[in-house]
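This document opens with one chain alone, in structure tokens, the form predicted on its own.
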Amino acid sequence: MGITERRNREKLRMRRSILDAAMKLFVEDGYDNVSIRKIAKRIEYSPATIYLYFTDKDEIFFQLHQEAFSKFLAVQKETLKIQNPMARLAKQGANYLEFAQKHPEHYDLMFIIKAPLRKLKTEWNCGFESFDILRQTIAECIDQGHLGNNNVDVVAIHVWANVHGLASLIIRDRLAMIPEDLLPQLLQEVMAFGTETLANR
């Protein structure tokens, strides 16, 4: 391995260490309570080292946010192979819940932790694309007469809000009153109930 390659690997390793430490801190302490100094302390380097890789903590948070959405987007793109739009919509909802359960820290970062996210309006490509996949599916459902004559965006946000609510309850252990072995089937029925309600509206 040459000197240049070794240096590049070291830079990537350091960048990853910063992001991983920041992820833990953002989830544990919240965005407002995390500083560059705190991140530096976690990885046992000086704050000046962090600034060699990121301009501020907002850039770090946004990078983590993008990584999380990239993972989620890859999963949702797989559903586009499903021809029946209602079956595709059901799979997208199931994927959403599964992603939240498998990656609770990423989910917190994406949807729960309060942060300024100034770049979201202009650079949130993965987020926009994942929402467009949902909109596309719902538009097909409406065109085929499955969800009534409803506005696509109204239905998309309604579906998203409902599944997000379920995901938030799950990862915060707020459904402890439901026996664990019954929960998966119950969640499917809850999502199906929401879709049927829209279809009959």
Given for the second form:
Protein chains: 2
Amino acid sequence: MGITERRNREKLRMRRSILDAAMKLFVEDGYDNVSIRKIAKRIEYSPATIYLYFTDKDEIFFQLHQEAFSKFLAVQKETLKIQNPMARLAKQGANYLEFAQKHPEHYDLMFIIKAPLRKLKTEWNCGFESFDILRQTIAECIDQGHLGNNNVDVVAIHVWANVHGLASLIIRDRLAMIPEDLLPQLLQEVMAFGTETLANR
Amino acid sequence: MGITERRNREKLRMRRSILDAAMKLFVEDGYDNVSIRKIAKRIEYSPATIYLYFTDKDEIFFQLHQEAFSKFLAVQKETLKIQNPMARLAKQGANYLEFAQKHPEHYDLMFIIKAPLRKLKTEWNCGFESFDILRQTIAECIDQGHLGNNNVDVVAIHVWANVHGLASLIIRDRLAMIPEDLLPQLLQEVMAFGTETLANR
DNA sequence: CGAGTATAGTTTACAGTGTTCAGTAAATTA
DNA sequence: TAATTTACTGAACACTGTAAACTATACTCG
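For comparison with the form predicted on its own, kindly provide the form predicted together with the DNA.
Every component of the complex follows; first up is the chain already shown.
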């Protein structure tokens, strides 16, 4: 059965190369400017071929969405080494914002974009897992008396909304009222302020 | 010169009806599913006609963007009646979230969507004005010793990011980990928690 | 009032999009 | 070698934003 195995390998390689091409175009040209035809041209196949490997455009984006998430998840799991939950929480927040700024197209895919949401409700496992890491950390903080006696979910969503709000305002250029050169410094202060408001509970 | 005046009126009426049709389609079908042709069909003119009143699709969206903003601005100005700046701040936050949930397509246009951003940098006056109302309120809070001795912009961006984060997570369905029926209650608690963390400074 | 011009609107067209499907050519199997 | 399975493509459909050329009407001026 060496032949079918090789064929499976080739099939996987093809899927991979489609996804890679799509992601590259994504990062280069932005979400809205990626078309099936462009992806096809990039890998030097006809557009129709892509439909032999993915049912539609959404499936490609959903796949990339998942991969972006597992990338992010890996970064967040790194923080689990940090013993002190408050320090860990701060690091998770910093990671989040850094990820958003370093990989805006990935972030877009993960948290902002509208497109491939049909499947999101049933299959957003990475999202849940990532939220759970945050949740877990906050639970520890509360246990150790750092965050008052609050509902874990309330605090978790509060924290997440905080960093996501910042990240998406930046990515979508809605902080135009702040001079560009002052922004990085200011952002750091905002993050510091955020953790401070939490710590002094 | 009654003739040119009438013509101007008619020109304005036409612009108005294009914008109205566009906004309706927007709300009905979502941003991505509105095309020039659909707008044209709605007002019973040819697609090309629209280009006699707007240079391109972006200009339509930019116009609607501005109108959505002035609508929001009107709501926010209402809060200026409230004397106590802390209470005013809380009301502004609640308004913000309510606006986002009641008019998701408007909100999308204002704060999330990517499309018509070329002009945003130079002409986002409503955005600035609206930010200024928040800023002003926070300045008063700081003056009265409610928010510690912090930089106004830092706190303003913090607060904005907070509510915007919540709003955009809701609109983009990224709170799927929370059972739908528990969400409204939880959101209120998150908002309450947010104001609380600020107040106890 | 009639001729000429400005204007509003339409028709037609181009280049792009996602997607489908009949058809082909090559690889594999019998 | 013949039959079958597989991978792939070209052409087409129904859309998209937009531009240019054209027409019909409204208005201005002699």
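What you see is a predicted model, and the numbers here were worked out from it, not measured in a lab. Residue numbers count along the first chain shown, from 1. Rigid core here is just the name for the largest C-alpha set that superposes within 1.5 Å across the two forms.
- With a cut-off of 2 Å and the rigid core superposed, residue 163 has a Cα displacement that falls short of the cut-off between these two forms.
- Once the rigid core is overlaid between these two forms, residue 68 does not reach a Cα shift of 2 Å, moving by less than that.
- Once the rigid core is used as the reference frame, the Cα position of residue 45 differs between these two forms by 2 Å or more.
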